[in-house]
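First, one chain by itself in structure tokens, the form predicted on its own.
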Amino acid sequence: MKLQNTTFKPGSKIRLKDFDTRTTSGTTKEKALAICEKNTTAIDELSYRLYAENTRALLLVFQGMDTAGKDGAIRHVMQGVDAQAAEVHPFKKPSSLELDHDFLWRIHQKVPARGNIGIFNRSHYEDVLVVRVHNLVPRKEWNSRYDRINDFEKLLTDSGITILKFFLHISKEEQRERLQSRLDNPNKRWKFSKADVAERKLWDDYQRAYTDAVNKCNTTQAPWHIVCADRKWHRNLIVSSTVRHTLEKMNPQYPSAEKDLEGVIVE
């Protein structure tokens, strides 16, 4: 099975508009499942791996408009892993302790120790995105800030953190389905607020933002995955897909036991 090409050359152009969002990569809900469930079974004992050896860590940071799904991808993913190896980090609108720092000061604070899985649930890219589009700043700083990002990740990088950035791709019809299915369901209104309805009026701003993200900070180090995600089961495939890939390359080791170990009893 040939899933999704969620990469792309750094460089290169992308137009969001071109992608699917609705597409399944050849397979079926079904068979997706299997494989989900395949991969988080790996995820764990990779993760596991990756603890025990504690020279290295993941970092997985998760974008996407308001209900594209970056509780569910995570949630799905990170099921398995212990939770002593994995955390969530999810970035709101900053304190005015934040504030009186630059945008990254928050942001490197939560980077995985060695040994870690991070997760960012939004992340330093919305001091390109919603700052960005509600003017909070002035456009020459977050201009500036696309570099400044590449830095922060060439750094971390070249700490021993794999970055794995997923953009969860949906479409604004799909959006406007989710964000009804929240109305509808008394059990799920508590996440609908009425700024959503507002920020859904500036969908087009948010994909040029996006945009300009995801192809201004494709790094060789820290590439952006493009997931269409209309289909819940095919992003979860997709995400833990290259989550397992990433592990397996990066192939933690157990560390050596200590030495003369063998005829010791524990009385």
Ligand code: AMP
Contents of the next structure:
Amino acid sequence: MKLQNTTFKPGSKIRLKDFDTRTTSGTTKEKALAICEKNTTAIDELSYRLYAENTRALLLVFQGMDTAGKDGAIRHVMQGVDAQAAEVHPFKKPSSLELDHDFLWRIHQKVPARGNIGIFNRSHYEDVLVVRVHNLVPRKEWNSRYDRINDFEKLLTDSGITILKFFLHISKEEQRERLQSRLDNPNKRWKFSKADVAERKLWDDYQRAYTDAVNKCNTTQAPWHIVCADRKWHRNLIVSSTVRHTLEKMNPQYPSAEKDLEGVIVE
Ligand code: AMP
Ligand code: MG
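Switch over from the form predicted on its own to the form predicted in complex with this ligand, please.
Starting with the chain above, the whole complex follows.
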């Protein structure tokens, strides 16, 4: 099975309009669910080995428009991660203390420790997305952040952290349906805010900001993965397969045992 291509050579132009956000990667939901189940089992074992090895870390960054499925994708991938190795961090509007520091201050503190898998629900990219769209800082300031983000991510990868950045890509029509269903479903209404409707009016501005973020920060050390996400099962398939293959490539090992254990008897 040939899954949707998610990564692009650094420097090549990524155009968000070129993606078919409804793609199925030529597979069916049933087959995808079967693969996801195997991925979950594999991620469980690999994350436990990463935890035992205790020398490297994995950071998963989730970005996407409102309703793109960040919470859902995180819930799905977390099913597999060994609880001891897992850290999930949502990034909301910065507090006044956070605003009194540079934009990476709050992010750096949440970077996963050795042995762990850190999951960011939104991230430092908000500082070139919502901040840019709403002019929360002058253009000169946000425009300087792409280079700062690349330098920061280089620092992390040089310190033994593998970074996977997922942009969950949905269409404007899919967002309309999801927002409406949040309104219509009493159990989902808590997720709905009138502000979401106002943000939706800025769709094109956000797409432009995302286009710049994924192009300017698509580096060799920390490439972006563009995930076609109109179908939730397809989104989960791509995310869990990417996490699994990345962990397999990292191939974490159990530490070697203490010397001279031969003949030791536990009484
Ligand atoms: P949610 O993910 O729905 O809980 O919403 C979190 C909100 O926090 C979103 O509206 C984000 O745009 C906002 N947010 C996250 N990071 C920042 C930031 N650095 N500056 C301003 N708003 C932010
Ligand atoms: Mg929200």
